[in-house]
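Encoded as structure tokens, the following chain is the form predicted alone, with no partner shown.
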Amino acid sequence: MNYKIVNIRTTASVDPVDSILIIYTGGTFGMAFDEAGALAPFNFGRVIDRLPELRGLELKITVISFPEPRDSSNINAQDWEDIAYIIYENYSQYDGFVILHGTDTMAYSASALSYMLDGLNKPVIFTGAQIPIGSIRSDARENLITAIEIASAKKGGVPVVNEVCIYFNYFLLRGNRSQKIRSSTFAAFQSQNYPYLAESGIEIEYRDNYMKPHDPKAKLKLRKGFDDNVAILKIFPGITQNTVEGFFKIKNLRGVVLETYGSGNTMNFPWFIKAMQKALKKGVVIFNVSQCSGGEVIQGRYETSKRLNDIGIMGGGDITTEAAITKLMFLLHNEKDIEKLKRKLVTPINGEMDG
């Protein structure tokens, strides 16, 4: 791909000690009003004009832009691999990475990268905006400036943050624990099942106890590949036998995230259990997650989930749907032994679920 590369000139000294790589994928953040009054992607070569605050940073800042900005609704596994590869190729040259990304699928992308970047020992911070940078009331400025500050933060000479995160509206969240829960306020993201990692106020207050510690021996490895022969089946009252059986007739289906009620419950109708058993016998991996924001699957707590446990459906614990589907895609590609795959599915790879 022909990426666009821009070096941002700040008022920093001739040779700044710390450096940040910004990866611009697209999304609301990078939109501005053109002469006709329509929103269009703006030129990152003139980002200083939009964000003069960048001039005061004592950093070397480079921006790599996708050739064509992506609406995050169009993000796919190839884009995840492209982002991860950019980080991998530039890992030794920069102290931290900021990814500008549309909000709608940001939690999926952050989860995917958390699995791909094995041995990550530097900050990778996703951020974006609810209102374009070209608007007066845009949240883009604060989100980007603070994301850069977090990505460059060090304590005792080592990075404060050593994982994939989302920074949005004053809070730093673990990326694979995050979900977009609002579209009409600045507080778009929450992490219901894991505490926030930092809060930005007059100062940025980090909560070290909840953050992945720095590992001086870690070596970054890039683990690529996702299998897209997956689907999500959300259970609802009145779902029919034809719907469920038709769903499992999807050609080449290999994995399913089953969104169930509460702590992992479904109806226990004989036809439903039979449909699950038939799919499992065909080799389809079924991963049970809760529909509840902040929910946790505990298969067997109630009679309605005990049967799922008995027939071999895997319980996802407190994992989010976004982290579950990307993890399933990742493991289906990278682990060929089905029994090992199932064990890895219910075991944390990089903090996406309680172990």
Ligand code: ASP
The other form holds:
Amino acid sequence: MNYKIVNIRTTASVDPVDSILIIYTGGTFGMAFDEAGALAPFNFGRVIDRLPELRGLELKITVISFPEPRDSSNINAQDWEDIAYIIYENYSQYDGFVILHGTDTMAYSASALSYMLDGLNKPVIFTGAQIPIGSIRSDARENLITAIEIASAKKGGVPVVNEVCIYFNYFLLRGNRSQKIRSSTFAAFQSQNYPYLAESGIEIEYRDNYMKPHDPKAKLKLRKGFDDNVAILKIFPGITQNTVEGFFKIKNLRGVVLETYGSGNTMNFPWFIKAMQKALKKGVVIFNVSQCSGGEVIQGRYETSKRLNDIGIMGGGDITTEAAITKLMFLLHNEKDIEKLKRKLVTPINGEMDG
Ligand code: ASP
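Go ahead and give the structure of the form predicted together with aspartic acid (ASP), now that the form predicted alone is out.
Let's see the whole complex now, leading with the same chain.
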């Protein structure tokens, strides 16, 4: 790919020691209205013009921009691989990484990256904005400047943050625990099942006891590959046999996130159980995730989830749908033994679920 690289010349009198790599993928952050009146991304050169503060930071900042910045609705697994590869290739040269990304699929991308960057020992901070940088009331400036500060924070010479996170609207969240829950206020993200990692006020207050600790021995390994032969089946009262059976006929289907009610309950009509048994027999992996963002799947708590255990559906515990579908895609590509894959599915890779 033809990445554009921009080195931001700072106004600091001595050469800064610490360095940050920003990867600009697109998103509302750098959008403007096109001729038709719709928001579309523009290139990072124009973004820098609107952020003169970047030049005043005591940091070496490099920006690598996607050749065609995009709305994150168009982000796919190849983009996750590209972002991870850029981080991997530049890992030793920078103290931290900031990914500018649209909010719509940020939680999916952050989850995917958390699985790919095994042994991560530096901050990878996703951020974006609800209002473009060019608008007076934009949240872009605060989000980016604080994300950079977090990505460069050190204590005792080692990074404070050692994992993939989302920083948005004053809160730092674990990336693979986050979900976009609001499209019309600045507080776009939440992490219902895991406490926030830091809050930005006058100071940035880090909550060390919830963060992944720095491991001096860890070495970054890049784990690649996603299988996109997956789908999400969200159940609802009245879903028909025709719909469910049609869904499981999807060509090459290998994995399904089954979005169930409450603590993992589904209708237990015989036709529904039979449709899933048939798919399981063909080798399709089914991962049960709750439609509730808070709480966890406990298969067997109710009669309506007990059968799921018996037939071999994997309970997703307190994982989000975003972390679950990316995990399924990742494991389907990286683990060929189906029994091992199922075990890995219910075991945390990088803090995405309780162990
Ligand atoms: N549609 C935009 C995107 O995800 C929304 C945003 O960035 O806030 O790219």
